[in-house]
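Listed next as structure tokens is one chain, alone, in the form predicted alone.
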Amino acid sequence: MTDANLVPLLIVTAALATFIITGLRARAREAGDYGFGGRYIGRIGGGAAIASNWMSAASFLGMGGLLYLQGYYALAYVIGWTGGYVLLLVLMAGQIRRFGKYTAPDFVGDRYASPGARLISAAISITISVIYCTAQFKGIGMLFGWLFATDYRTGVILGATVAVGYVILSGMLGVARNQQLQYTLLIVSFILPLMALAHKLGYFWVLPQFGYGVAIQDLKREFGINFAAPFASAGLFQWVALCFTLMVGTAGLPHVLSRFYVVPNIRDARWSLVWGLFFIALIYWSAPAYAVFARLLEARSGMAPPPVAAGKMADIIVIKTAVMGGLPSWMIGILAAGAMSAAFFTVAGLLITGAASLSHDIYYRLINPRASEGSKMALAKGAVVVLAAIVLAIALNPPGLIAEITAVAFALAGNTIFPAFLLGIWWSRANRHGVIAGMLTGVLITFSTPLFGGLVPAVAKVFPLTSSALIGAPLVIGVMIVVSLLTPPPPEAVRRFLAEQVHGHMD
């Protein structure tokens, strides 16, 4: 460890200790806290929880890294992720709350009256959690490696141990409490160093989100770097496909949908989402500025790295930018604490979602309906450890950049969970045969490129691994409609419940 890392390490340690103490004070006492049935924390609190739940390593570190590498093209992540919340607000937030089920597999299982659909949905939710967690573990590993001046593998093992310990100790209620505290840290830690960087570089620092526009012009005028050139990294189809996939994936992610189960009514569900969108926008608006300042600092120092080296450090370029800009160590420590908490608590939410799918959706609902709260709690904690071990094994050799790994989870959610929810809410004729066929088709589409792309190159062009939902999601919806129409309708009780309880009254 170097002296330059000591102060950031102390600040990160203090921040994590604060979160752990807060979590212990709100420690989970029921199995429900290992799902998403915790206490109501208010509209603004719920919005802060949504935003902090969303602000993962992909948002805090990965987005800046992709913008640094790909410029304009990476804005697809900003637009897709933000637009997904608008889609969720308009199409599903209120209806999900009215349906009142415990987890995403709970919704699928009860709406389609099918244990098989519940099991497939649970397996998909667990897979999404594992993929998404892999990206977060990579961010944690890089941060721990930087803080302790050690290699990546040691860093990811240390970070994973701390994150899993917290989840087991505090459960979902502790996470939800901390998410309000966490968002405060996130917004301060992300914006304050950015303002300092803008001031040191001579740009409008009061709102650096505006000031970095001049820096883009300086990059082009002084060094011939056109950072705002559209589609310089890929074509229009790839950009639209990525943007659409991230959008529908956001609306189908289990740990995002789960936030609506902890609010008391539909009005609070929608207002929590509106507040969440506002809080998310504050940070997303700032990420491109870090990427532009990084390019400018490198160009002015004459030390622009070659493409391979730039790709290796892109996921931590936000921290590197603060270091290159000569910010004081305490300010770099605050930035690192924000990045660490973003990755740390997203891992917590995802592991709890995966554990809930195992303990509640599979074990309790399908295997042992008489299971006690204690046995469900013990199984959930064990599931957290097992899932974390699987994620750690994958994260030791990460398959891509943080945001790229995350995008695969979005593609899977967009091709499976999103169509199941969309038709499940808005088309009462959708039945269990249709949703099972649709979800299995969605899984096949999502992984078609690694499975068949080598044999049939056209598959990789039509269904890119990170962007397959542009064509995949409509195909899955079509499969669900055709299969549902060719098979018997769902039970009358389900159709009546949709008409009377989900769409038939205002609250």
Second form
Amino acid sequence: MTDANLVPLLIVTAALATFIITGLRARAREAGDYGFGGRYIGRIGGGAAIASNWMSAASFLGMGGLLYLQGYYALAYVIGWTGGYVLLLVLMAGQIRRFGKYTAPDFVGDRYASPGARLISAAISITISVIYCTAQFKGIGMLFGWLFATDYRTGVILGATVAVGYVILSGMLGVARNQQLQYTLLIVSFILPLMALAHKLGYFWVLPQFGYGVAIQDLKREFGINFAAPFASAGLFQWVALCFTLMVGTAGLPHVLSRFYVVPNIRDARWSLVWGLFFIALIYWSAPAYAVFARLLEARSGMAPPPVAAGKMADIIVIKTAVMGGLPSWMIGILAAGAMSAAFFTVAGLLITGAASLSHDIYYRLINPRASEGSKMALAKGAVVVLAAIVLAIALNPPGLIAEITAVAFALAGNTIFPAFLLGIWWSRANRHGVIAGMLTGVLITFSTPLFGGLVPAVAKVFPLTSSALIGAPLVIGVMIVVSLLTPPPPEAVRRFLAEQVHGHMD
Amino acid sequence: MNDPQKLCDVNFFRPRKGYMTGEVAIIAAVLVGWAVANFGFQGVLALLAQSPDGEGILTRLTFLSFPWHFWFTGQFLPLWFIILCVLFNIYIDRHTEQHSRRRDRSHD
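With the form predicted alone in hand, show me what the form predicted in complex with the partner chain looks like.
Time for the whole complex; same chain goes first.
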């Protein structure tokens, strides 16, 4: 470890310790007041909770990294991860809340009256958690590697151990999550160093996320780097396919869907989502600025790395930009603390959700319905460790950049859970045969490029690994419709519930 | 109308009379605004491209010092999504009020 990294390390440690201490105090003060995820804190507070739940290493580190490498093309991430909330709000938020099921497997299992569909959706949810978590582990590994000046492999093993230890410790102590505090740390730690960078570079710094346009022009004029060229990295199809995939994936991610139960009524849930989207956008408006400043600082120092080296450090470029810009080490520490918190809390949420799904949806609902609460809990605890070990094994040789790995999770959600929810809510004729056929098709489509892309190159073009849902999701919807129409309709009780409780509540 | 089979039918493209008809109309309007502004703009950008990397009139114009297309996609579209969500909530709130049997907002 170097002296330069000592201050950031201390700040990261202090930030994580603060969350444990405040979480313990909150638990002691408000025991008994907690519903599903905390006491009610109004629409703005609910929005901050949505944003904090959403922010991960992909938003904090990965997005900046891809923008740094690919310029305009990577704006598809900014648009996909904000535009997906529109789909979520208008097509699903109110309806799934009225349906009254908290998790994706619960919804799919009850709506389609099928243990088989529940099992498949639970397996898909767990797979999504593992893929999503892999991206977080990569971010944590790179941060630890940087903090302790070690190689990536050592960093990811060390980081994963600390992260899992943090999850277990928090669980054992019963630490309550304060998502408003988390969001405050995230936004301050992301924007403050950006303001300082803009100020140092001589750009409009008061609202740096809207003032870096001149830097894009300077890059082009002084160094011939065209950061904003629309189709320099990929064409129109790739852009639209990626953007659409991220949008339907956002509307189909299990841990995003379950947020609508935190707020006491549907109206507040809908307005909280708008606030959440605003808080998310505050960070997404800023991420491109880091990428532009990184390019500019490299060009001005005459040390632009070759493409391979740039690709290796892209996922930590947000931190490197702050270092290259000569920001004080305490400010770099705050930035690193924000990134580490985003990754840690996402890991905690995903591992706990995945383990709960394994214990509740698979073991309790399908294998042993007489299981006691104690044995379910023991299984869930063991599952956290097992899932973390699987994630670590994959993360040791990460298959791509943070945002790219995350995009695969979105593609899987968009090709499976999204169609299952969409038709489950809006078409009462959709039945269990249809949803099972559709979800299995969706899984096949998502992984068609690694499975068949070598044999049939056209597959890789139509269903790119990170962007398969543009063609995939409509195809899955088509499969669900055809198979449903060819088989008997779902039970009348389900259709009546959908018609009367989910859609007929005002008539 | 009294056919029990039909009473249980839910179909986005054949909404039930009453609340759902208006709800679907609002959803459809928002989705059109969502799709056209986003995917439509990228299509226009490709149509107006004069070079393989997409340079054209929209990339040469500037707004707030940004290349126009970059500002539109990177800054305006997220704002547009927020605006769409706000409009959706306002109209759905109003629609719900109109159909509420009780006016004390206890319906949801």
